[in-house]
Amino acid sequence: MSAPTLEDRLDLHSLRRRIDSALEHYLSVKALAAQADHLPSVPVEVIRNFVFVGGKRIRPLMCVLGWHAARGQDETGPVIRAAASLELFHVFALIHDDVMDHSDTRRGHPTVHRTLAALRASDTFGQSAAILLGDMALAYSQEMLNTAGLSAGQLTAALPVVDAMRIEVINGQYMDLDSSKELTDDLQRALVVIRYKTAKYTVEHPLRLGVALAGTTPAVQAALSAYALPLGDAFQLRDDLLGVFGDPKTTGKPALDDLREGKRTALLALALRHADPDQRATLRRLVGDRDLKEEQAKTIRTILIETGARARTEELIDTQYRAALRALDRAPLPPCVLDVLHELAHTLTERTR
């Protein structure tokens, strides 16, 4: 029987199963260790449930693709486990983000802080415990990387990438929190926040981690960054549209959360730029109202459409998507890797959840 080809090994469904298997094994070991040490079982159980109620495994998949882009050999267990550790970092980011956004649901289920609040009938306990569980997911992510079985050289190459990813995400989240309380039409700031809070850790840093594990030339690194940055931007711009116009049954979160929170998105910046005085006043009055009702949300959506903000955001997504594809046109990568990167670019920008 012939050995599987690279094309066979790049089957995304198969890779997701291997990533999930690595996560399941790691979290099962943590659960057994907690039991043996007489530690609380709830933290690891809640994290495990959060991991497996959904998620597209975008970041681990990008890491494996980075490995193959750099012409790494068979993605052995250590590479899969290192890639899977990124999912636990993602869990950390989402748990903390949901606390800061006061979100009630994620992936169609109660958020972690709401789940924990229900255990003690206390919102304060839920929020405080969720912060701790987010921290624990971050620690798990590091431990899973440390114990993945990488060589000393691989781990040395990986750590600067992981450190940069963490620092940039936290800075992006801070910039998001530090946005002016009053809505503005500062599109550039909104795009900077997108890049640091989400775009870089969703696509660029996972690809860079895979490349670092394989070792490569600067040309491959540069080509992947040229693809990753506009694609990461487009991914978050699509998320912002889905947060307002998406179907909650598909997205797994209410369509009012972003509007109630008053997220300073590119979508809203574009609306304010092109709104008339009455529309601008209405947006500033309604966006960020924690008690926003669906009828008021419809008014906001109408303004987003009438000002052309929704259409312009779609244009931005298309522009960034095409920029990512152009980067692949000249990228020195294996053809089958290019094919999968094209597929993922389409999936991430045209998604409905």
The other form holds:
Protein chains: 2
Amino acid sequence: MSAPTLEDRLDLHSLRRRIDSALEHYLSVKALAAQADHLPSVPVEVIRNFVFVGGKRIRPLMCVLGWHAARGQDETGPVIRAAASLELFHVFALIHDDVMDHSDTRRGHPTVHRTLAALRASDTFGQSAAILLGDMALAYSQEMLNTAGLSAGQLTAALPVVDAMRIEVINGQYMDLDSSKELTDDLQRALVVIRYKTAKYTVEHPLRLGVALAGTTPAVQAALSAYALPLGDAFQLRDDLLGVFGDPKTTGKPALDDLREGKRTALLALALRHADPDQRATLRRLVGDRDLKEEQAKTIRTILIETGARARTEELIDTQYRAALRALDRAPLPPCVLDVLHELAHTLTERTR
Amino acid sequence: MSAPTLEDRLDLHSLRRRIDSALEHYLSVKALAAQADHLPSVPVEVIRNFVFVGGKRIRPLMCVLGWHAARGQDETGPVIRAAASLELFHVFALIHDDVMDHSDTRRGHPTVHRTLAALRASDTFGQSAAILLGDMALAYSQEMLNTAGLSAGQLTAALPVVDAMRIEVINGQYMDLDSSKELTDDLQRALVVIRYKTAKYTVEHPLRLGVALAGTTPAVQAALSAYALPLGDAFQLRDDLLGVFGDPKTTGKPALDDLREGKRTALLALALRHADPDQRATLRRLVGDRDLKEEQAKTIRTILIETGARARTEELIDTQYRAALRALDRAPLPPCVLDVLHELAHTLTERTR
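Mind giving me the form predicted together with another copy of the chain, seeing as the form predicted alone was just shown?
Below, the chain from earlier opens the complete complex, with every other chain and molecule after it.
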């Protein structure tokens, strides 16, 4: 049997399978260790269930692609495990995010704090336990990276990337939370938050991690960043649209959460900017109402359409998507890597979930 | 000017100063970076204030002592910085702990979530922002360790210790949270929780980290663990006593928090075990009552005294304190290190705050 070539491997389905089996292996070992040490089984089991009910593995995939881009050869087991550790970091971010947003469902299932609340019929327990399980997922993600089997040189190169990723995404989350109570038309601020909260976190840093593991090549890194940042923007803008206009059956998230929470999105900033005084007053009254009904959500959606905010957001997505693809035109990357990066750009911006 | 000798340095005040100046330096650089990058200043400022309003720096001190024990020579800057990173981890743990316990004060000042709630006159904001600031402190602690200037060998030795410490303390916290709703006389369980939540976290792992940085010597490690675990138990048992009988002016924590929260301590397990049916019923009724008044707390304190639970806890502290000291009798450590470990054992078990 001949060794598979890079071309054979650069099939996203097979990469996802390898990432998932690394996660499954790491979490099984943790579950066994908990049993052996008489530690509680709930944290690792709930984290494992959450990992495997869904998730697109975007960040691990980007990391492996960063490796391929810089090295142009098959990824190794340690690279797959290091990449997969990003999914556990993402699990941490989602668990805490859902606690902060009081969300009931995620990936079409109850959120972790809801699951834990049900275990003990106590919302207080659910919330506290979910804070701890988020913390645990973060600790797991660091341990999975540290024990991935990387060389000392690879680990030394990886740690600053992961450190920067963490601190930046938490800053982005904080900026998001700290957005003014009042809805504003401050599009610029919304776009800065997107940069930190999503673009760098979801696309740029994972690609950078892969490049760092391969041995940094500045030209490759620059090309990938030029692709990553606009693509990450477009991904979040699509997410914002889906949060308001998406079908809960395919998004896995309730249709009213973003509006009830009053998320300060670029979409809303655009609506505020182009709304007439009546529309502006209606948006200010309804967005962020914790008891918002579907009827009122319809009113908001109509305003988002009538002010052109929805169409303008689609345009922004398109502009950023094209910018990402243009960056690939000039990129010194193997053709099969370019193909997959094109495919992912399409998936992330046109996705329905 | 001649270089200071180990004897000169092994003054806890001067060690604490070096640890604090490492923390101050790291956090100042983060504050400047936030300013330069137009990132929010609140997370780093609130974390910095919290670090410097108090704290005994037990974990960093233990780490430096672990180094001295194994190496028998002056600690270096990288060792101080690695040790200090444990304090940022502790800040993470305290911030999340206070959110979960709904505590209003810590170290004699408003807790982080109360401080943040006041900034925006919103409890919801305070809670969410504190979850993020805890996450940030954890990310900082890892970055501070990674950038401490350790050699590749030291870092490789340090990471597994820190990984184990994190995962064990979060497991301990989860076990604590998951204790049965009903008060029980299960002393054994209370002691297991103490092991994970405090003894390993506060004493054993920090000492182990110092030994790992020095180049592991199994005999030293074994001696230090034999000292660390009973001392850590005694430290937590003292904390439990102070949580009920301590003076808020010196503990910095409100006198009723532990009782209102219904913390399942060894002290309460001992009381349940030796209570008559009336006392047992009274404890079950009052402990965990969120609206507990000082008058009712007095009733509980009386029962804790009358059942002998307080005296038995003092005995347990004494037993564990003596076990810790006995471990030092046989320990192959430099005399000046032994002196300081004796001093710390005394401070941690007799402390009033």
